[in-house]
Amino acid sequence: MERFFMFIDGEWVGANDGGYLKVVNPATEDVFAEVPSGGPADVDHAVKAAYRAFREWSESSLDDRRSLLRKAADIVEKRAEDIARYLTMEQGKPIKQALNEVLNAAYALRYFGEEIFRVYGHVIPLPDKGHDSIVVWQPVGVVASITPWNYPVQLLSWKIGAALAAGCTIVAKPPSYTPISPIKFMECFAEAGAPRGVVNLVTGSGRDVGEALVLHPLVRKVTFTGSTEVGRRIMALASQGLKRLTLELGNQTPMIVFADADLDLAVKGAVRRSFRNMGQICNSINRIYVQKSIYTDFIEKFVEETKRLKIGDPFDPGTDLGPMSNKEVLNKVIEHVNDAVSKGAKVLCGGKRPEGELFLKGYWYEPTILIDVNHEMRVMKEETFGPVVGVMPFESIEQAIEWANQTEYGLVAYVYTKSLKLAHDVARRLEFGSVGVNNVDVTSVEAPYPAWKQSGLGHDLGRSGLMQYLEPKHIKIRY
């Protein structure tokens, strides 16, 4: 069995009472490797680490943070095989899909790097004369980032390459079923030559690990992407410091299918998005809403789509759709199609675990598409995070954005249409912070990822995003 570390003040280091967690193959359920079971005083040693490191940090030249970002990008990209072999072993992801993340977050860590540069201050004219206002952007300190196992590498990019591009140092609590990769990943900026305190990573549980973090009265910024009940704790403990806080929670996404669509592109999205990664993917499709006159044809198009889908080994190249990453969310799976059958919904595909001698263990669920179904279901109206997709028909455009509209949530929504003017109408009109119209790719790193309602506070990416880790200072001269 395979041991890891925790990174510390530019050292490897174990737990500080010594204890160890156990990591899990999802595919087989066996232990396959331990991180440290860190705890309050391993994240005070990390935090202090990092807070001694913040002054002279941010006062480093952007061709310092670039320059590190850059060095760090070109190993991961060097080690992406390693790093997605250790991913897809933690999480289940197939191996393809494991080394595109690898590769996705080395790109952000770029972006950041060159990002920095376009962060303008600016003067303000004053009717004074004599005085100037002169306003500045400056780094906001000592940032906390507790990141998911859905993506454990990428989404841990968005905002380590943020914070360092500001001028941040940063504590990272990866998650416990998935810390190997994120551990991975750090061993690139240790080998980049971070100096020591910059960058932190502190494995072990949310509730020993993650609420010290968060109350530490060192972190000024939690960074946090995770569910919606999570959040809301997460910001309950960081409002007795008033830390400035980013929250990428809960989402229930719909798409909306209109007539004049194009039926094979949409089918197409519709696949790929409810069902890659098995679902666990903060906007992957819940809830499919088809104009009428089509419905048929897209149930029969997207039914004969998802059956092709290759369930299988995560290793095996040809291999779309792994094992679920945990026996949590397959409970939580089991238990929404249960509860969509009972009050009336009929499985068209899917709704059980595959059959053969390699699915007798690990955490295995077919894609699954229900119909006849309706807004009391579960799967319609809370985040199954699964590889379950309910479809209904709609009569009129008004209809489909009030049952869109109808969450608490507000990540992502989805739109096909040939129609340029119903496109941006209803794009606009729908309650979520991205809309893809025509395509179901909405995240990109040079655009800001934005939480609209229950599903979060602020937003990763972009400028914008890299914004988020800084602090606007006004300056007045009077000569």
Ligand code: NAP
Second form
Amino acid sequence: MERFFMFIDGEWVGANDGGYLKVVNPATEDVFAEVPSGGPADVDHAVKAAYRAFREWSESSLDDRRSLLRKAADIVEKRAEDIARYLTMEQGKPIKQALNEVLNAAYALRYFGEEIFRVYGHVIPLPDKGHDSIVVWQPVGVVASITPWNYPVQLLSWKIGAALAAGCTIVAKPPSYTPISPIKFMECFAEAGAPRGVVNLVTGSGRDVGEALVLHPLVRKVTFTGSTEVGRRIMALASQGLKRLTLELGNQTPMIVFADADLDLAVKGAVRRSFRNMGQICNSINRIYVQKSIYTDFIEKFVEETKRLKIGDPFDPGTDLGPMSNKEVLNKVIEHVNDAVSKGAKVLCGGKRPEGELFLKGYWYEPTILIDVNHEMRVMKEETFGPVVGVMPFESIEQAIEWANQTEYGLVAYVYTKSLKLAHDVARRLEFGSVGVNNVDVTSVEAPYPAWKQSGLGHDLGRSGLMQYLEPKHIKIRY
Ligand code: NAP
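Could you please show the structure of the form predicted together with the named molecule, as a counterpart to the form predicted alone just displayed?
All chains and molecules follow, beginning with the one already shown.
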């Protein structure tokens, strides 16, 4: 069994208490590796190292920061296949998609290395003579990053890229289900020559490592991506030290398909965003509202295209869908489908484990489409985080908007129509931080990924995502 280590103060180390966590391959249920099971003493060690490194890094030139991010990105690209292999093994994502995730992570590092050059301060004219008010942006301090298992490399790259570009140092806690690909990603920073303490990674449970990080007095900012439930807990803990917070949390994602939409395009979008990564994405579609006149046609095509998806060995380059990432999410999917069926939903495809030798072990589930659904069903109001979607006809624009908005979440929604006016009107009325119009790929590194309502606080990505690692300072000068 392979054994991996944490990265603290420029060294690869085990946990202070010598414990290890097992890592499971979700396609086979085999334990194939172990990582240190860190705790508060390891967190303290890492945060103090990051704190010591902060002064020098925060005063480093933008050129030095960009250069480190570029070098790390080069190494990530060179090792992308190796990192992707671990990602597929621990997360279950098909290998082509894993490779894509790793390359996207390298892209994000480069982006932040450039974008920091476009963060400008300003001078404010004052009414009183002989004074100037100058506003400059300074790095917030030591950052704690806590990330989930669905995109363990890419989401970490958003945090590390922005933090380092801003001049912050960082201690990252990767998810316990998928800690290896983040470790392999971190190796690229070590090799790129990151100064001691600038980047650190502590593996271990959310309770032990995550909470100790959030509570550590030398941590100035916590950036968290994960469930709304844990986000609430982190917010409560972080309030004790009035820490800066970015929370990117869960969603319950609607898609609205209007009668004038390009049906093939809408179906393609629905298949991609309902089932990619086995529906384990914060912006995966949970419910689709289709205008009544095209409902039957939409359903027919949607089922037909979904049945074409190839589920199987995630290392086979022709595979579209691998296993679910862990037993916990699989159980939730089964509960949600059972709940819907018990309340009258009809399963048009999926709704079960696939058949065959390959699927006897592992956390497998077929992509599932439900009709005859209503808003009392859990699939229509909770985040399933699995390959399950409910489809429902709607009569009027008002009804579609009202249904789409009736959720405590507000991360992403999708709209399909050929009418620019309708798209614009509906997009503005949807209470979500991002709206995809005639596309289902709203996360662009260059644009913000805002989290509205209970989907979070603040956001990652784009210039404004980078600004979350900086504090304004007002310097008032009397000449
Ligand atoms: P999770 O259970 O909230 O875990 C996320 C991270 O938090 C993991 O590293 C976890 O550690 C850690 N953690 C757990 N309890 C903690 C605590 N008490 N204090 C500090 N840290 C703690 O979420 P998940 O199941 O991994 O991920 C799925 C969720 O993430 C979904 O709701 C999804 O929508 C959301 N998500 C949101 C976005 C976005 O950008 N908005 C992107 C991706 C995913 P362990 O792994 O050790 O438990």
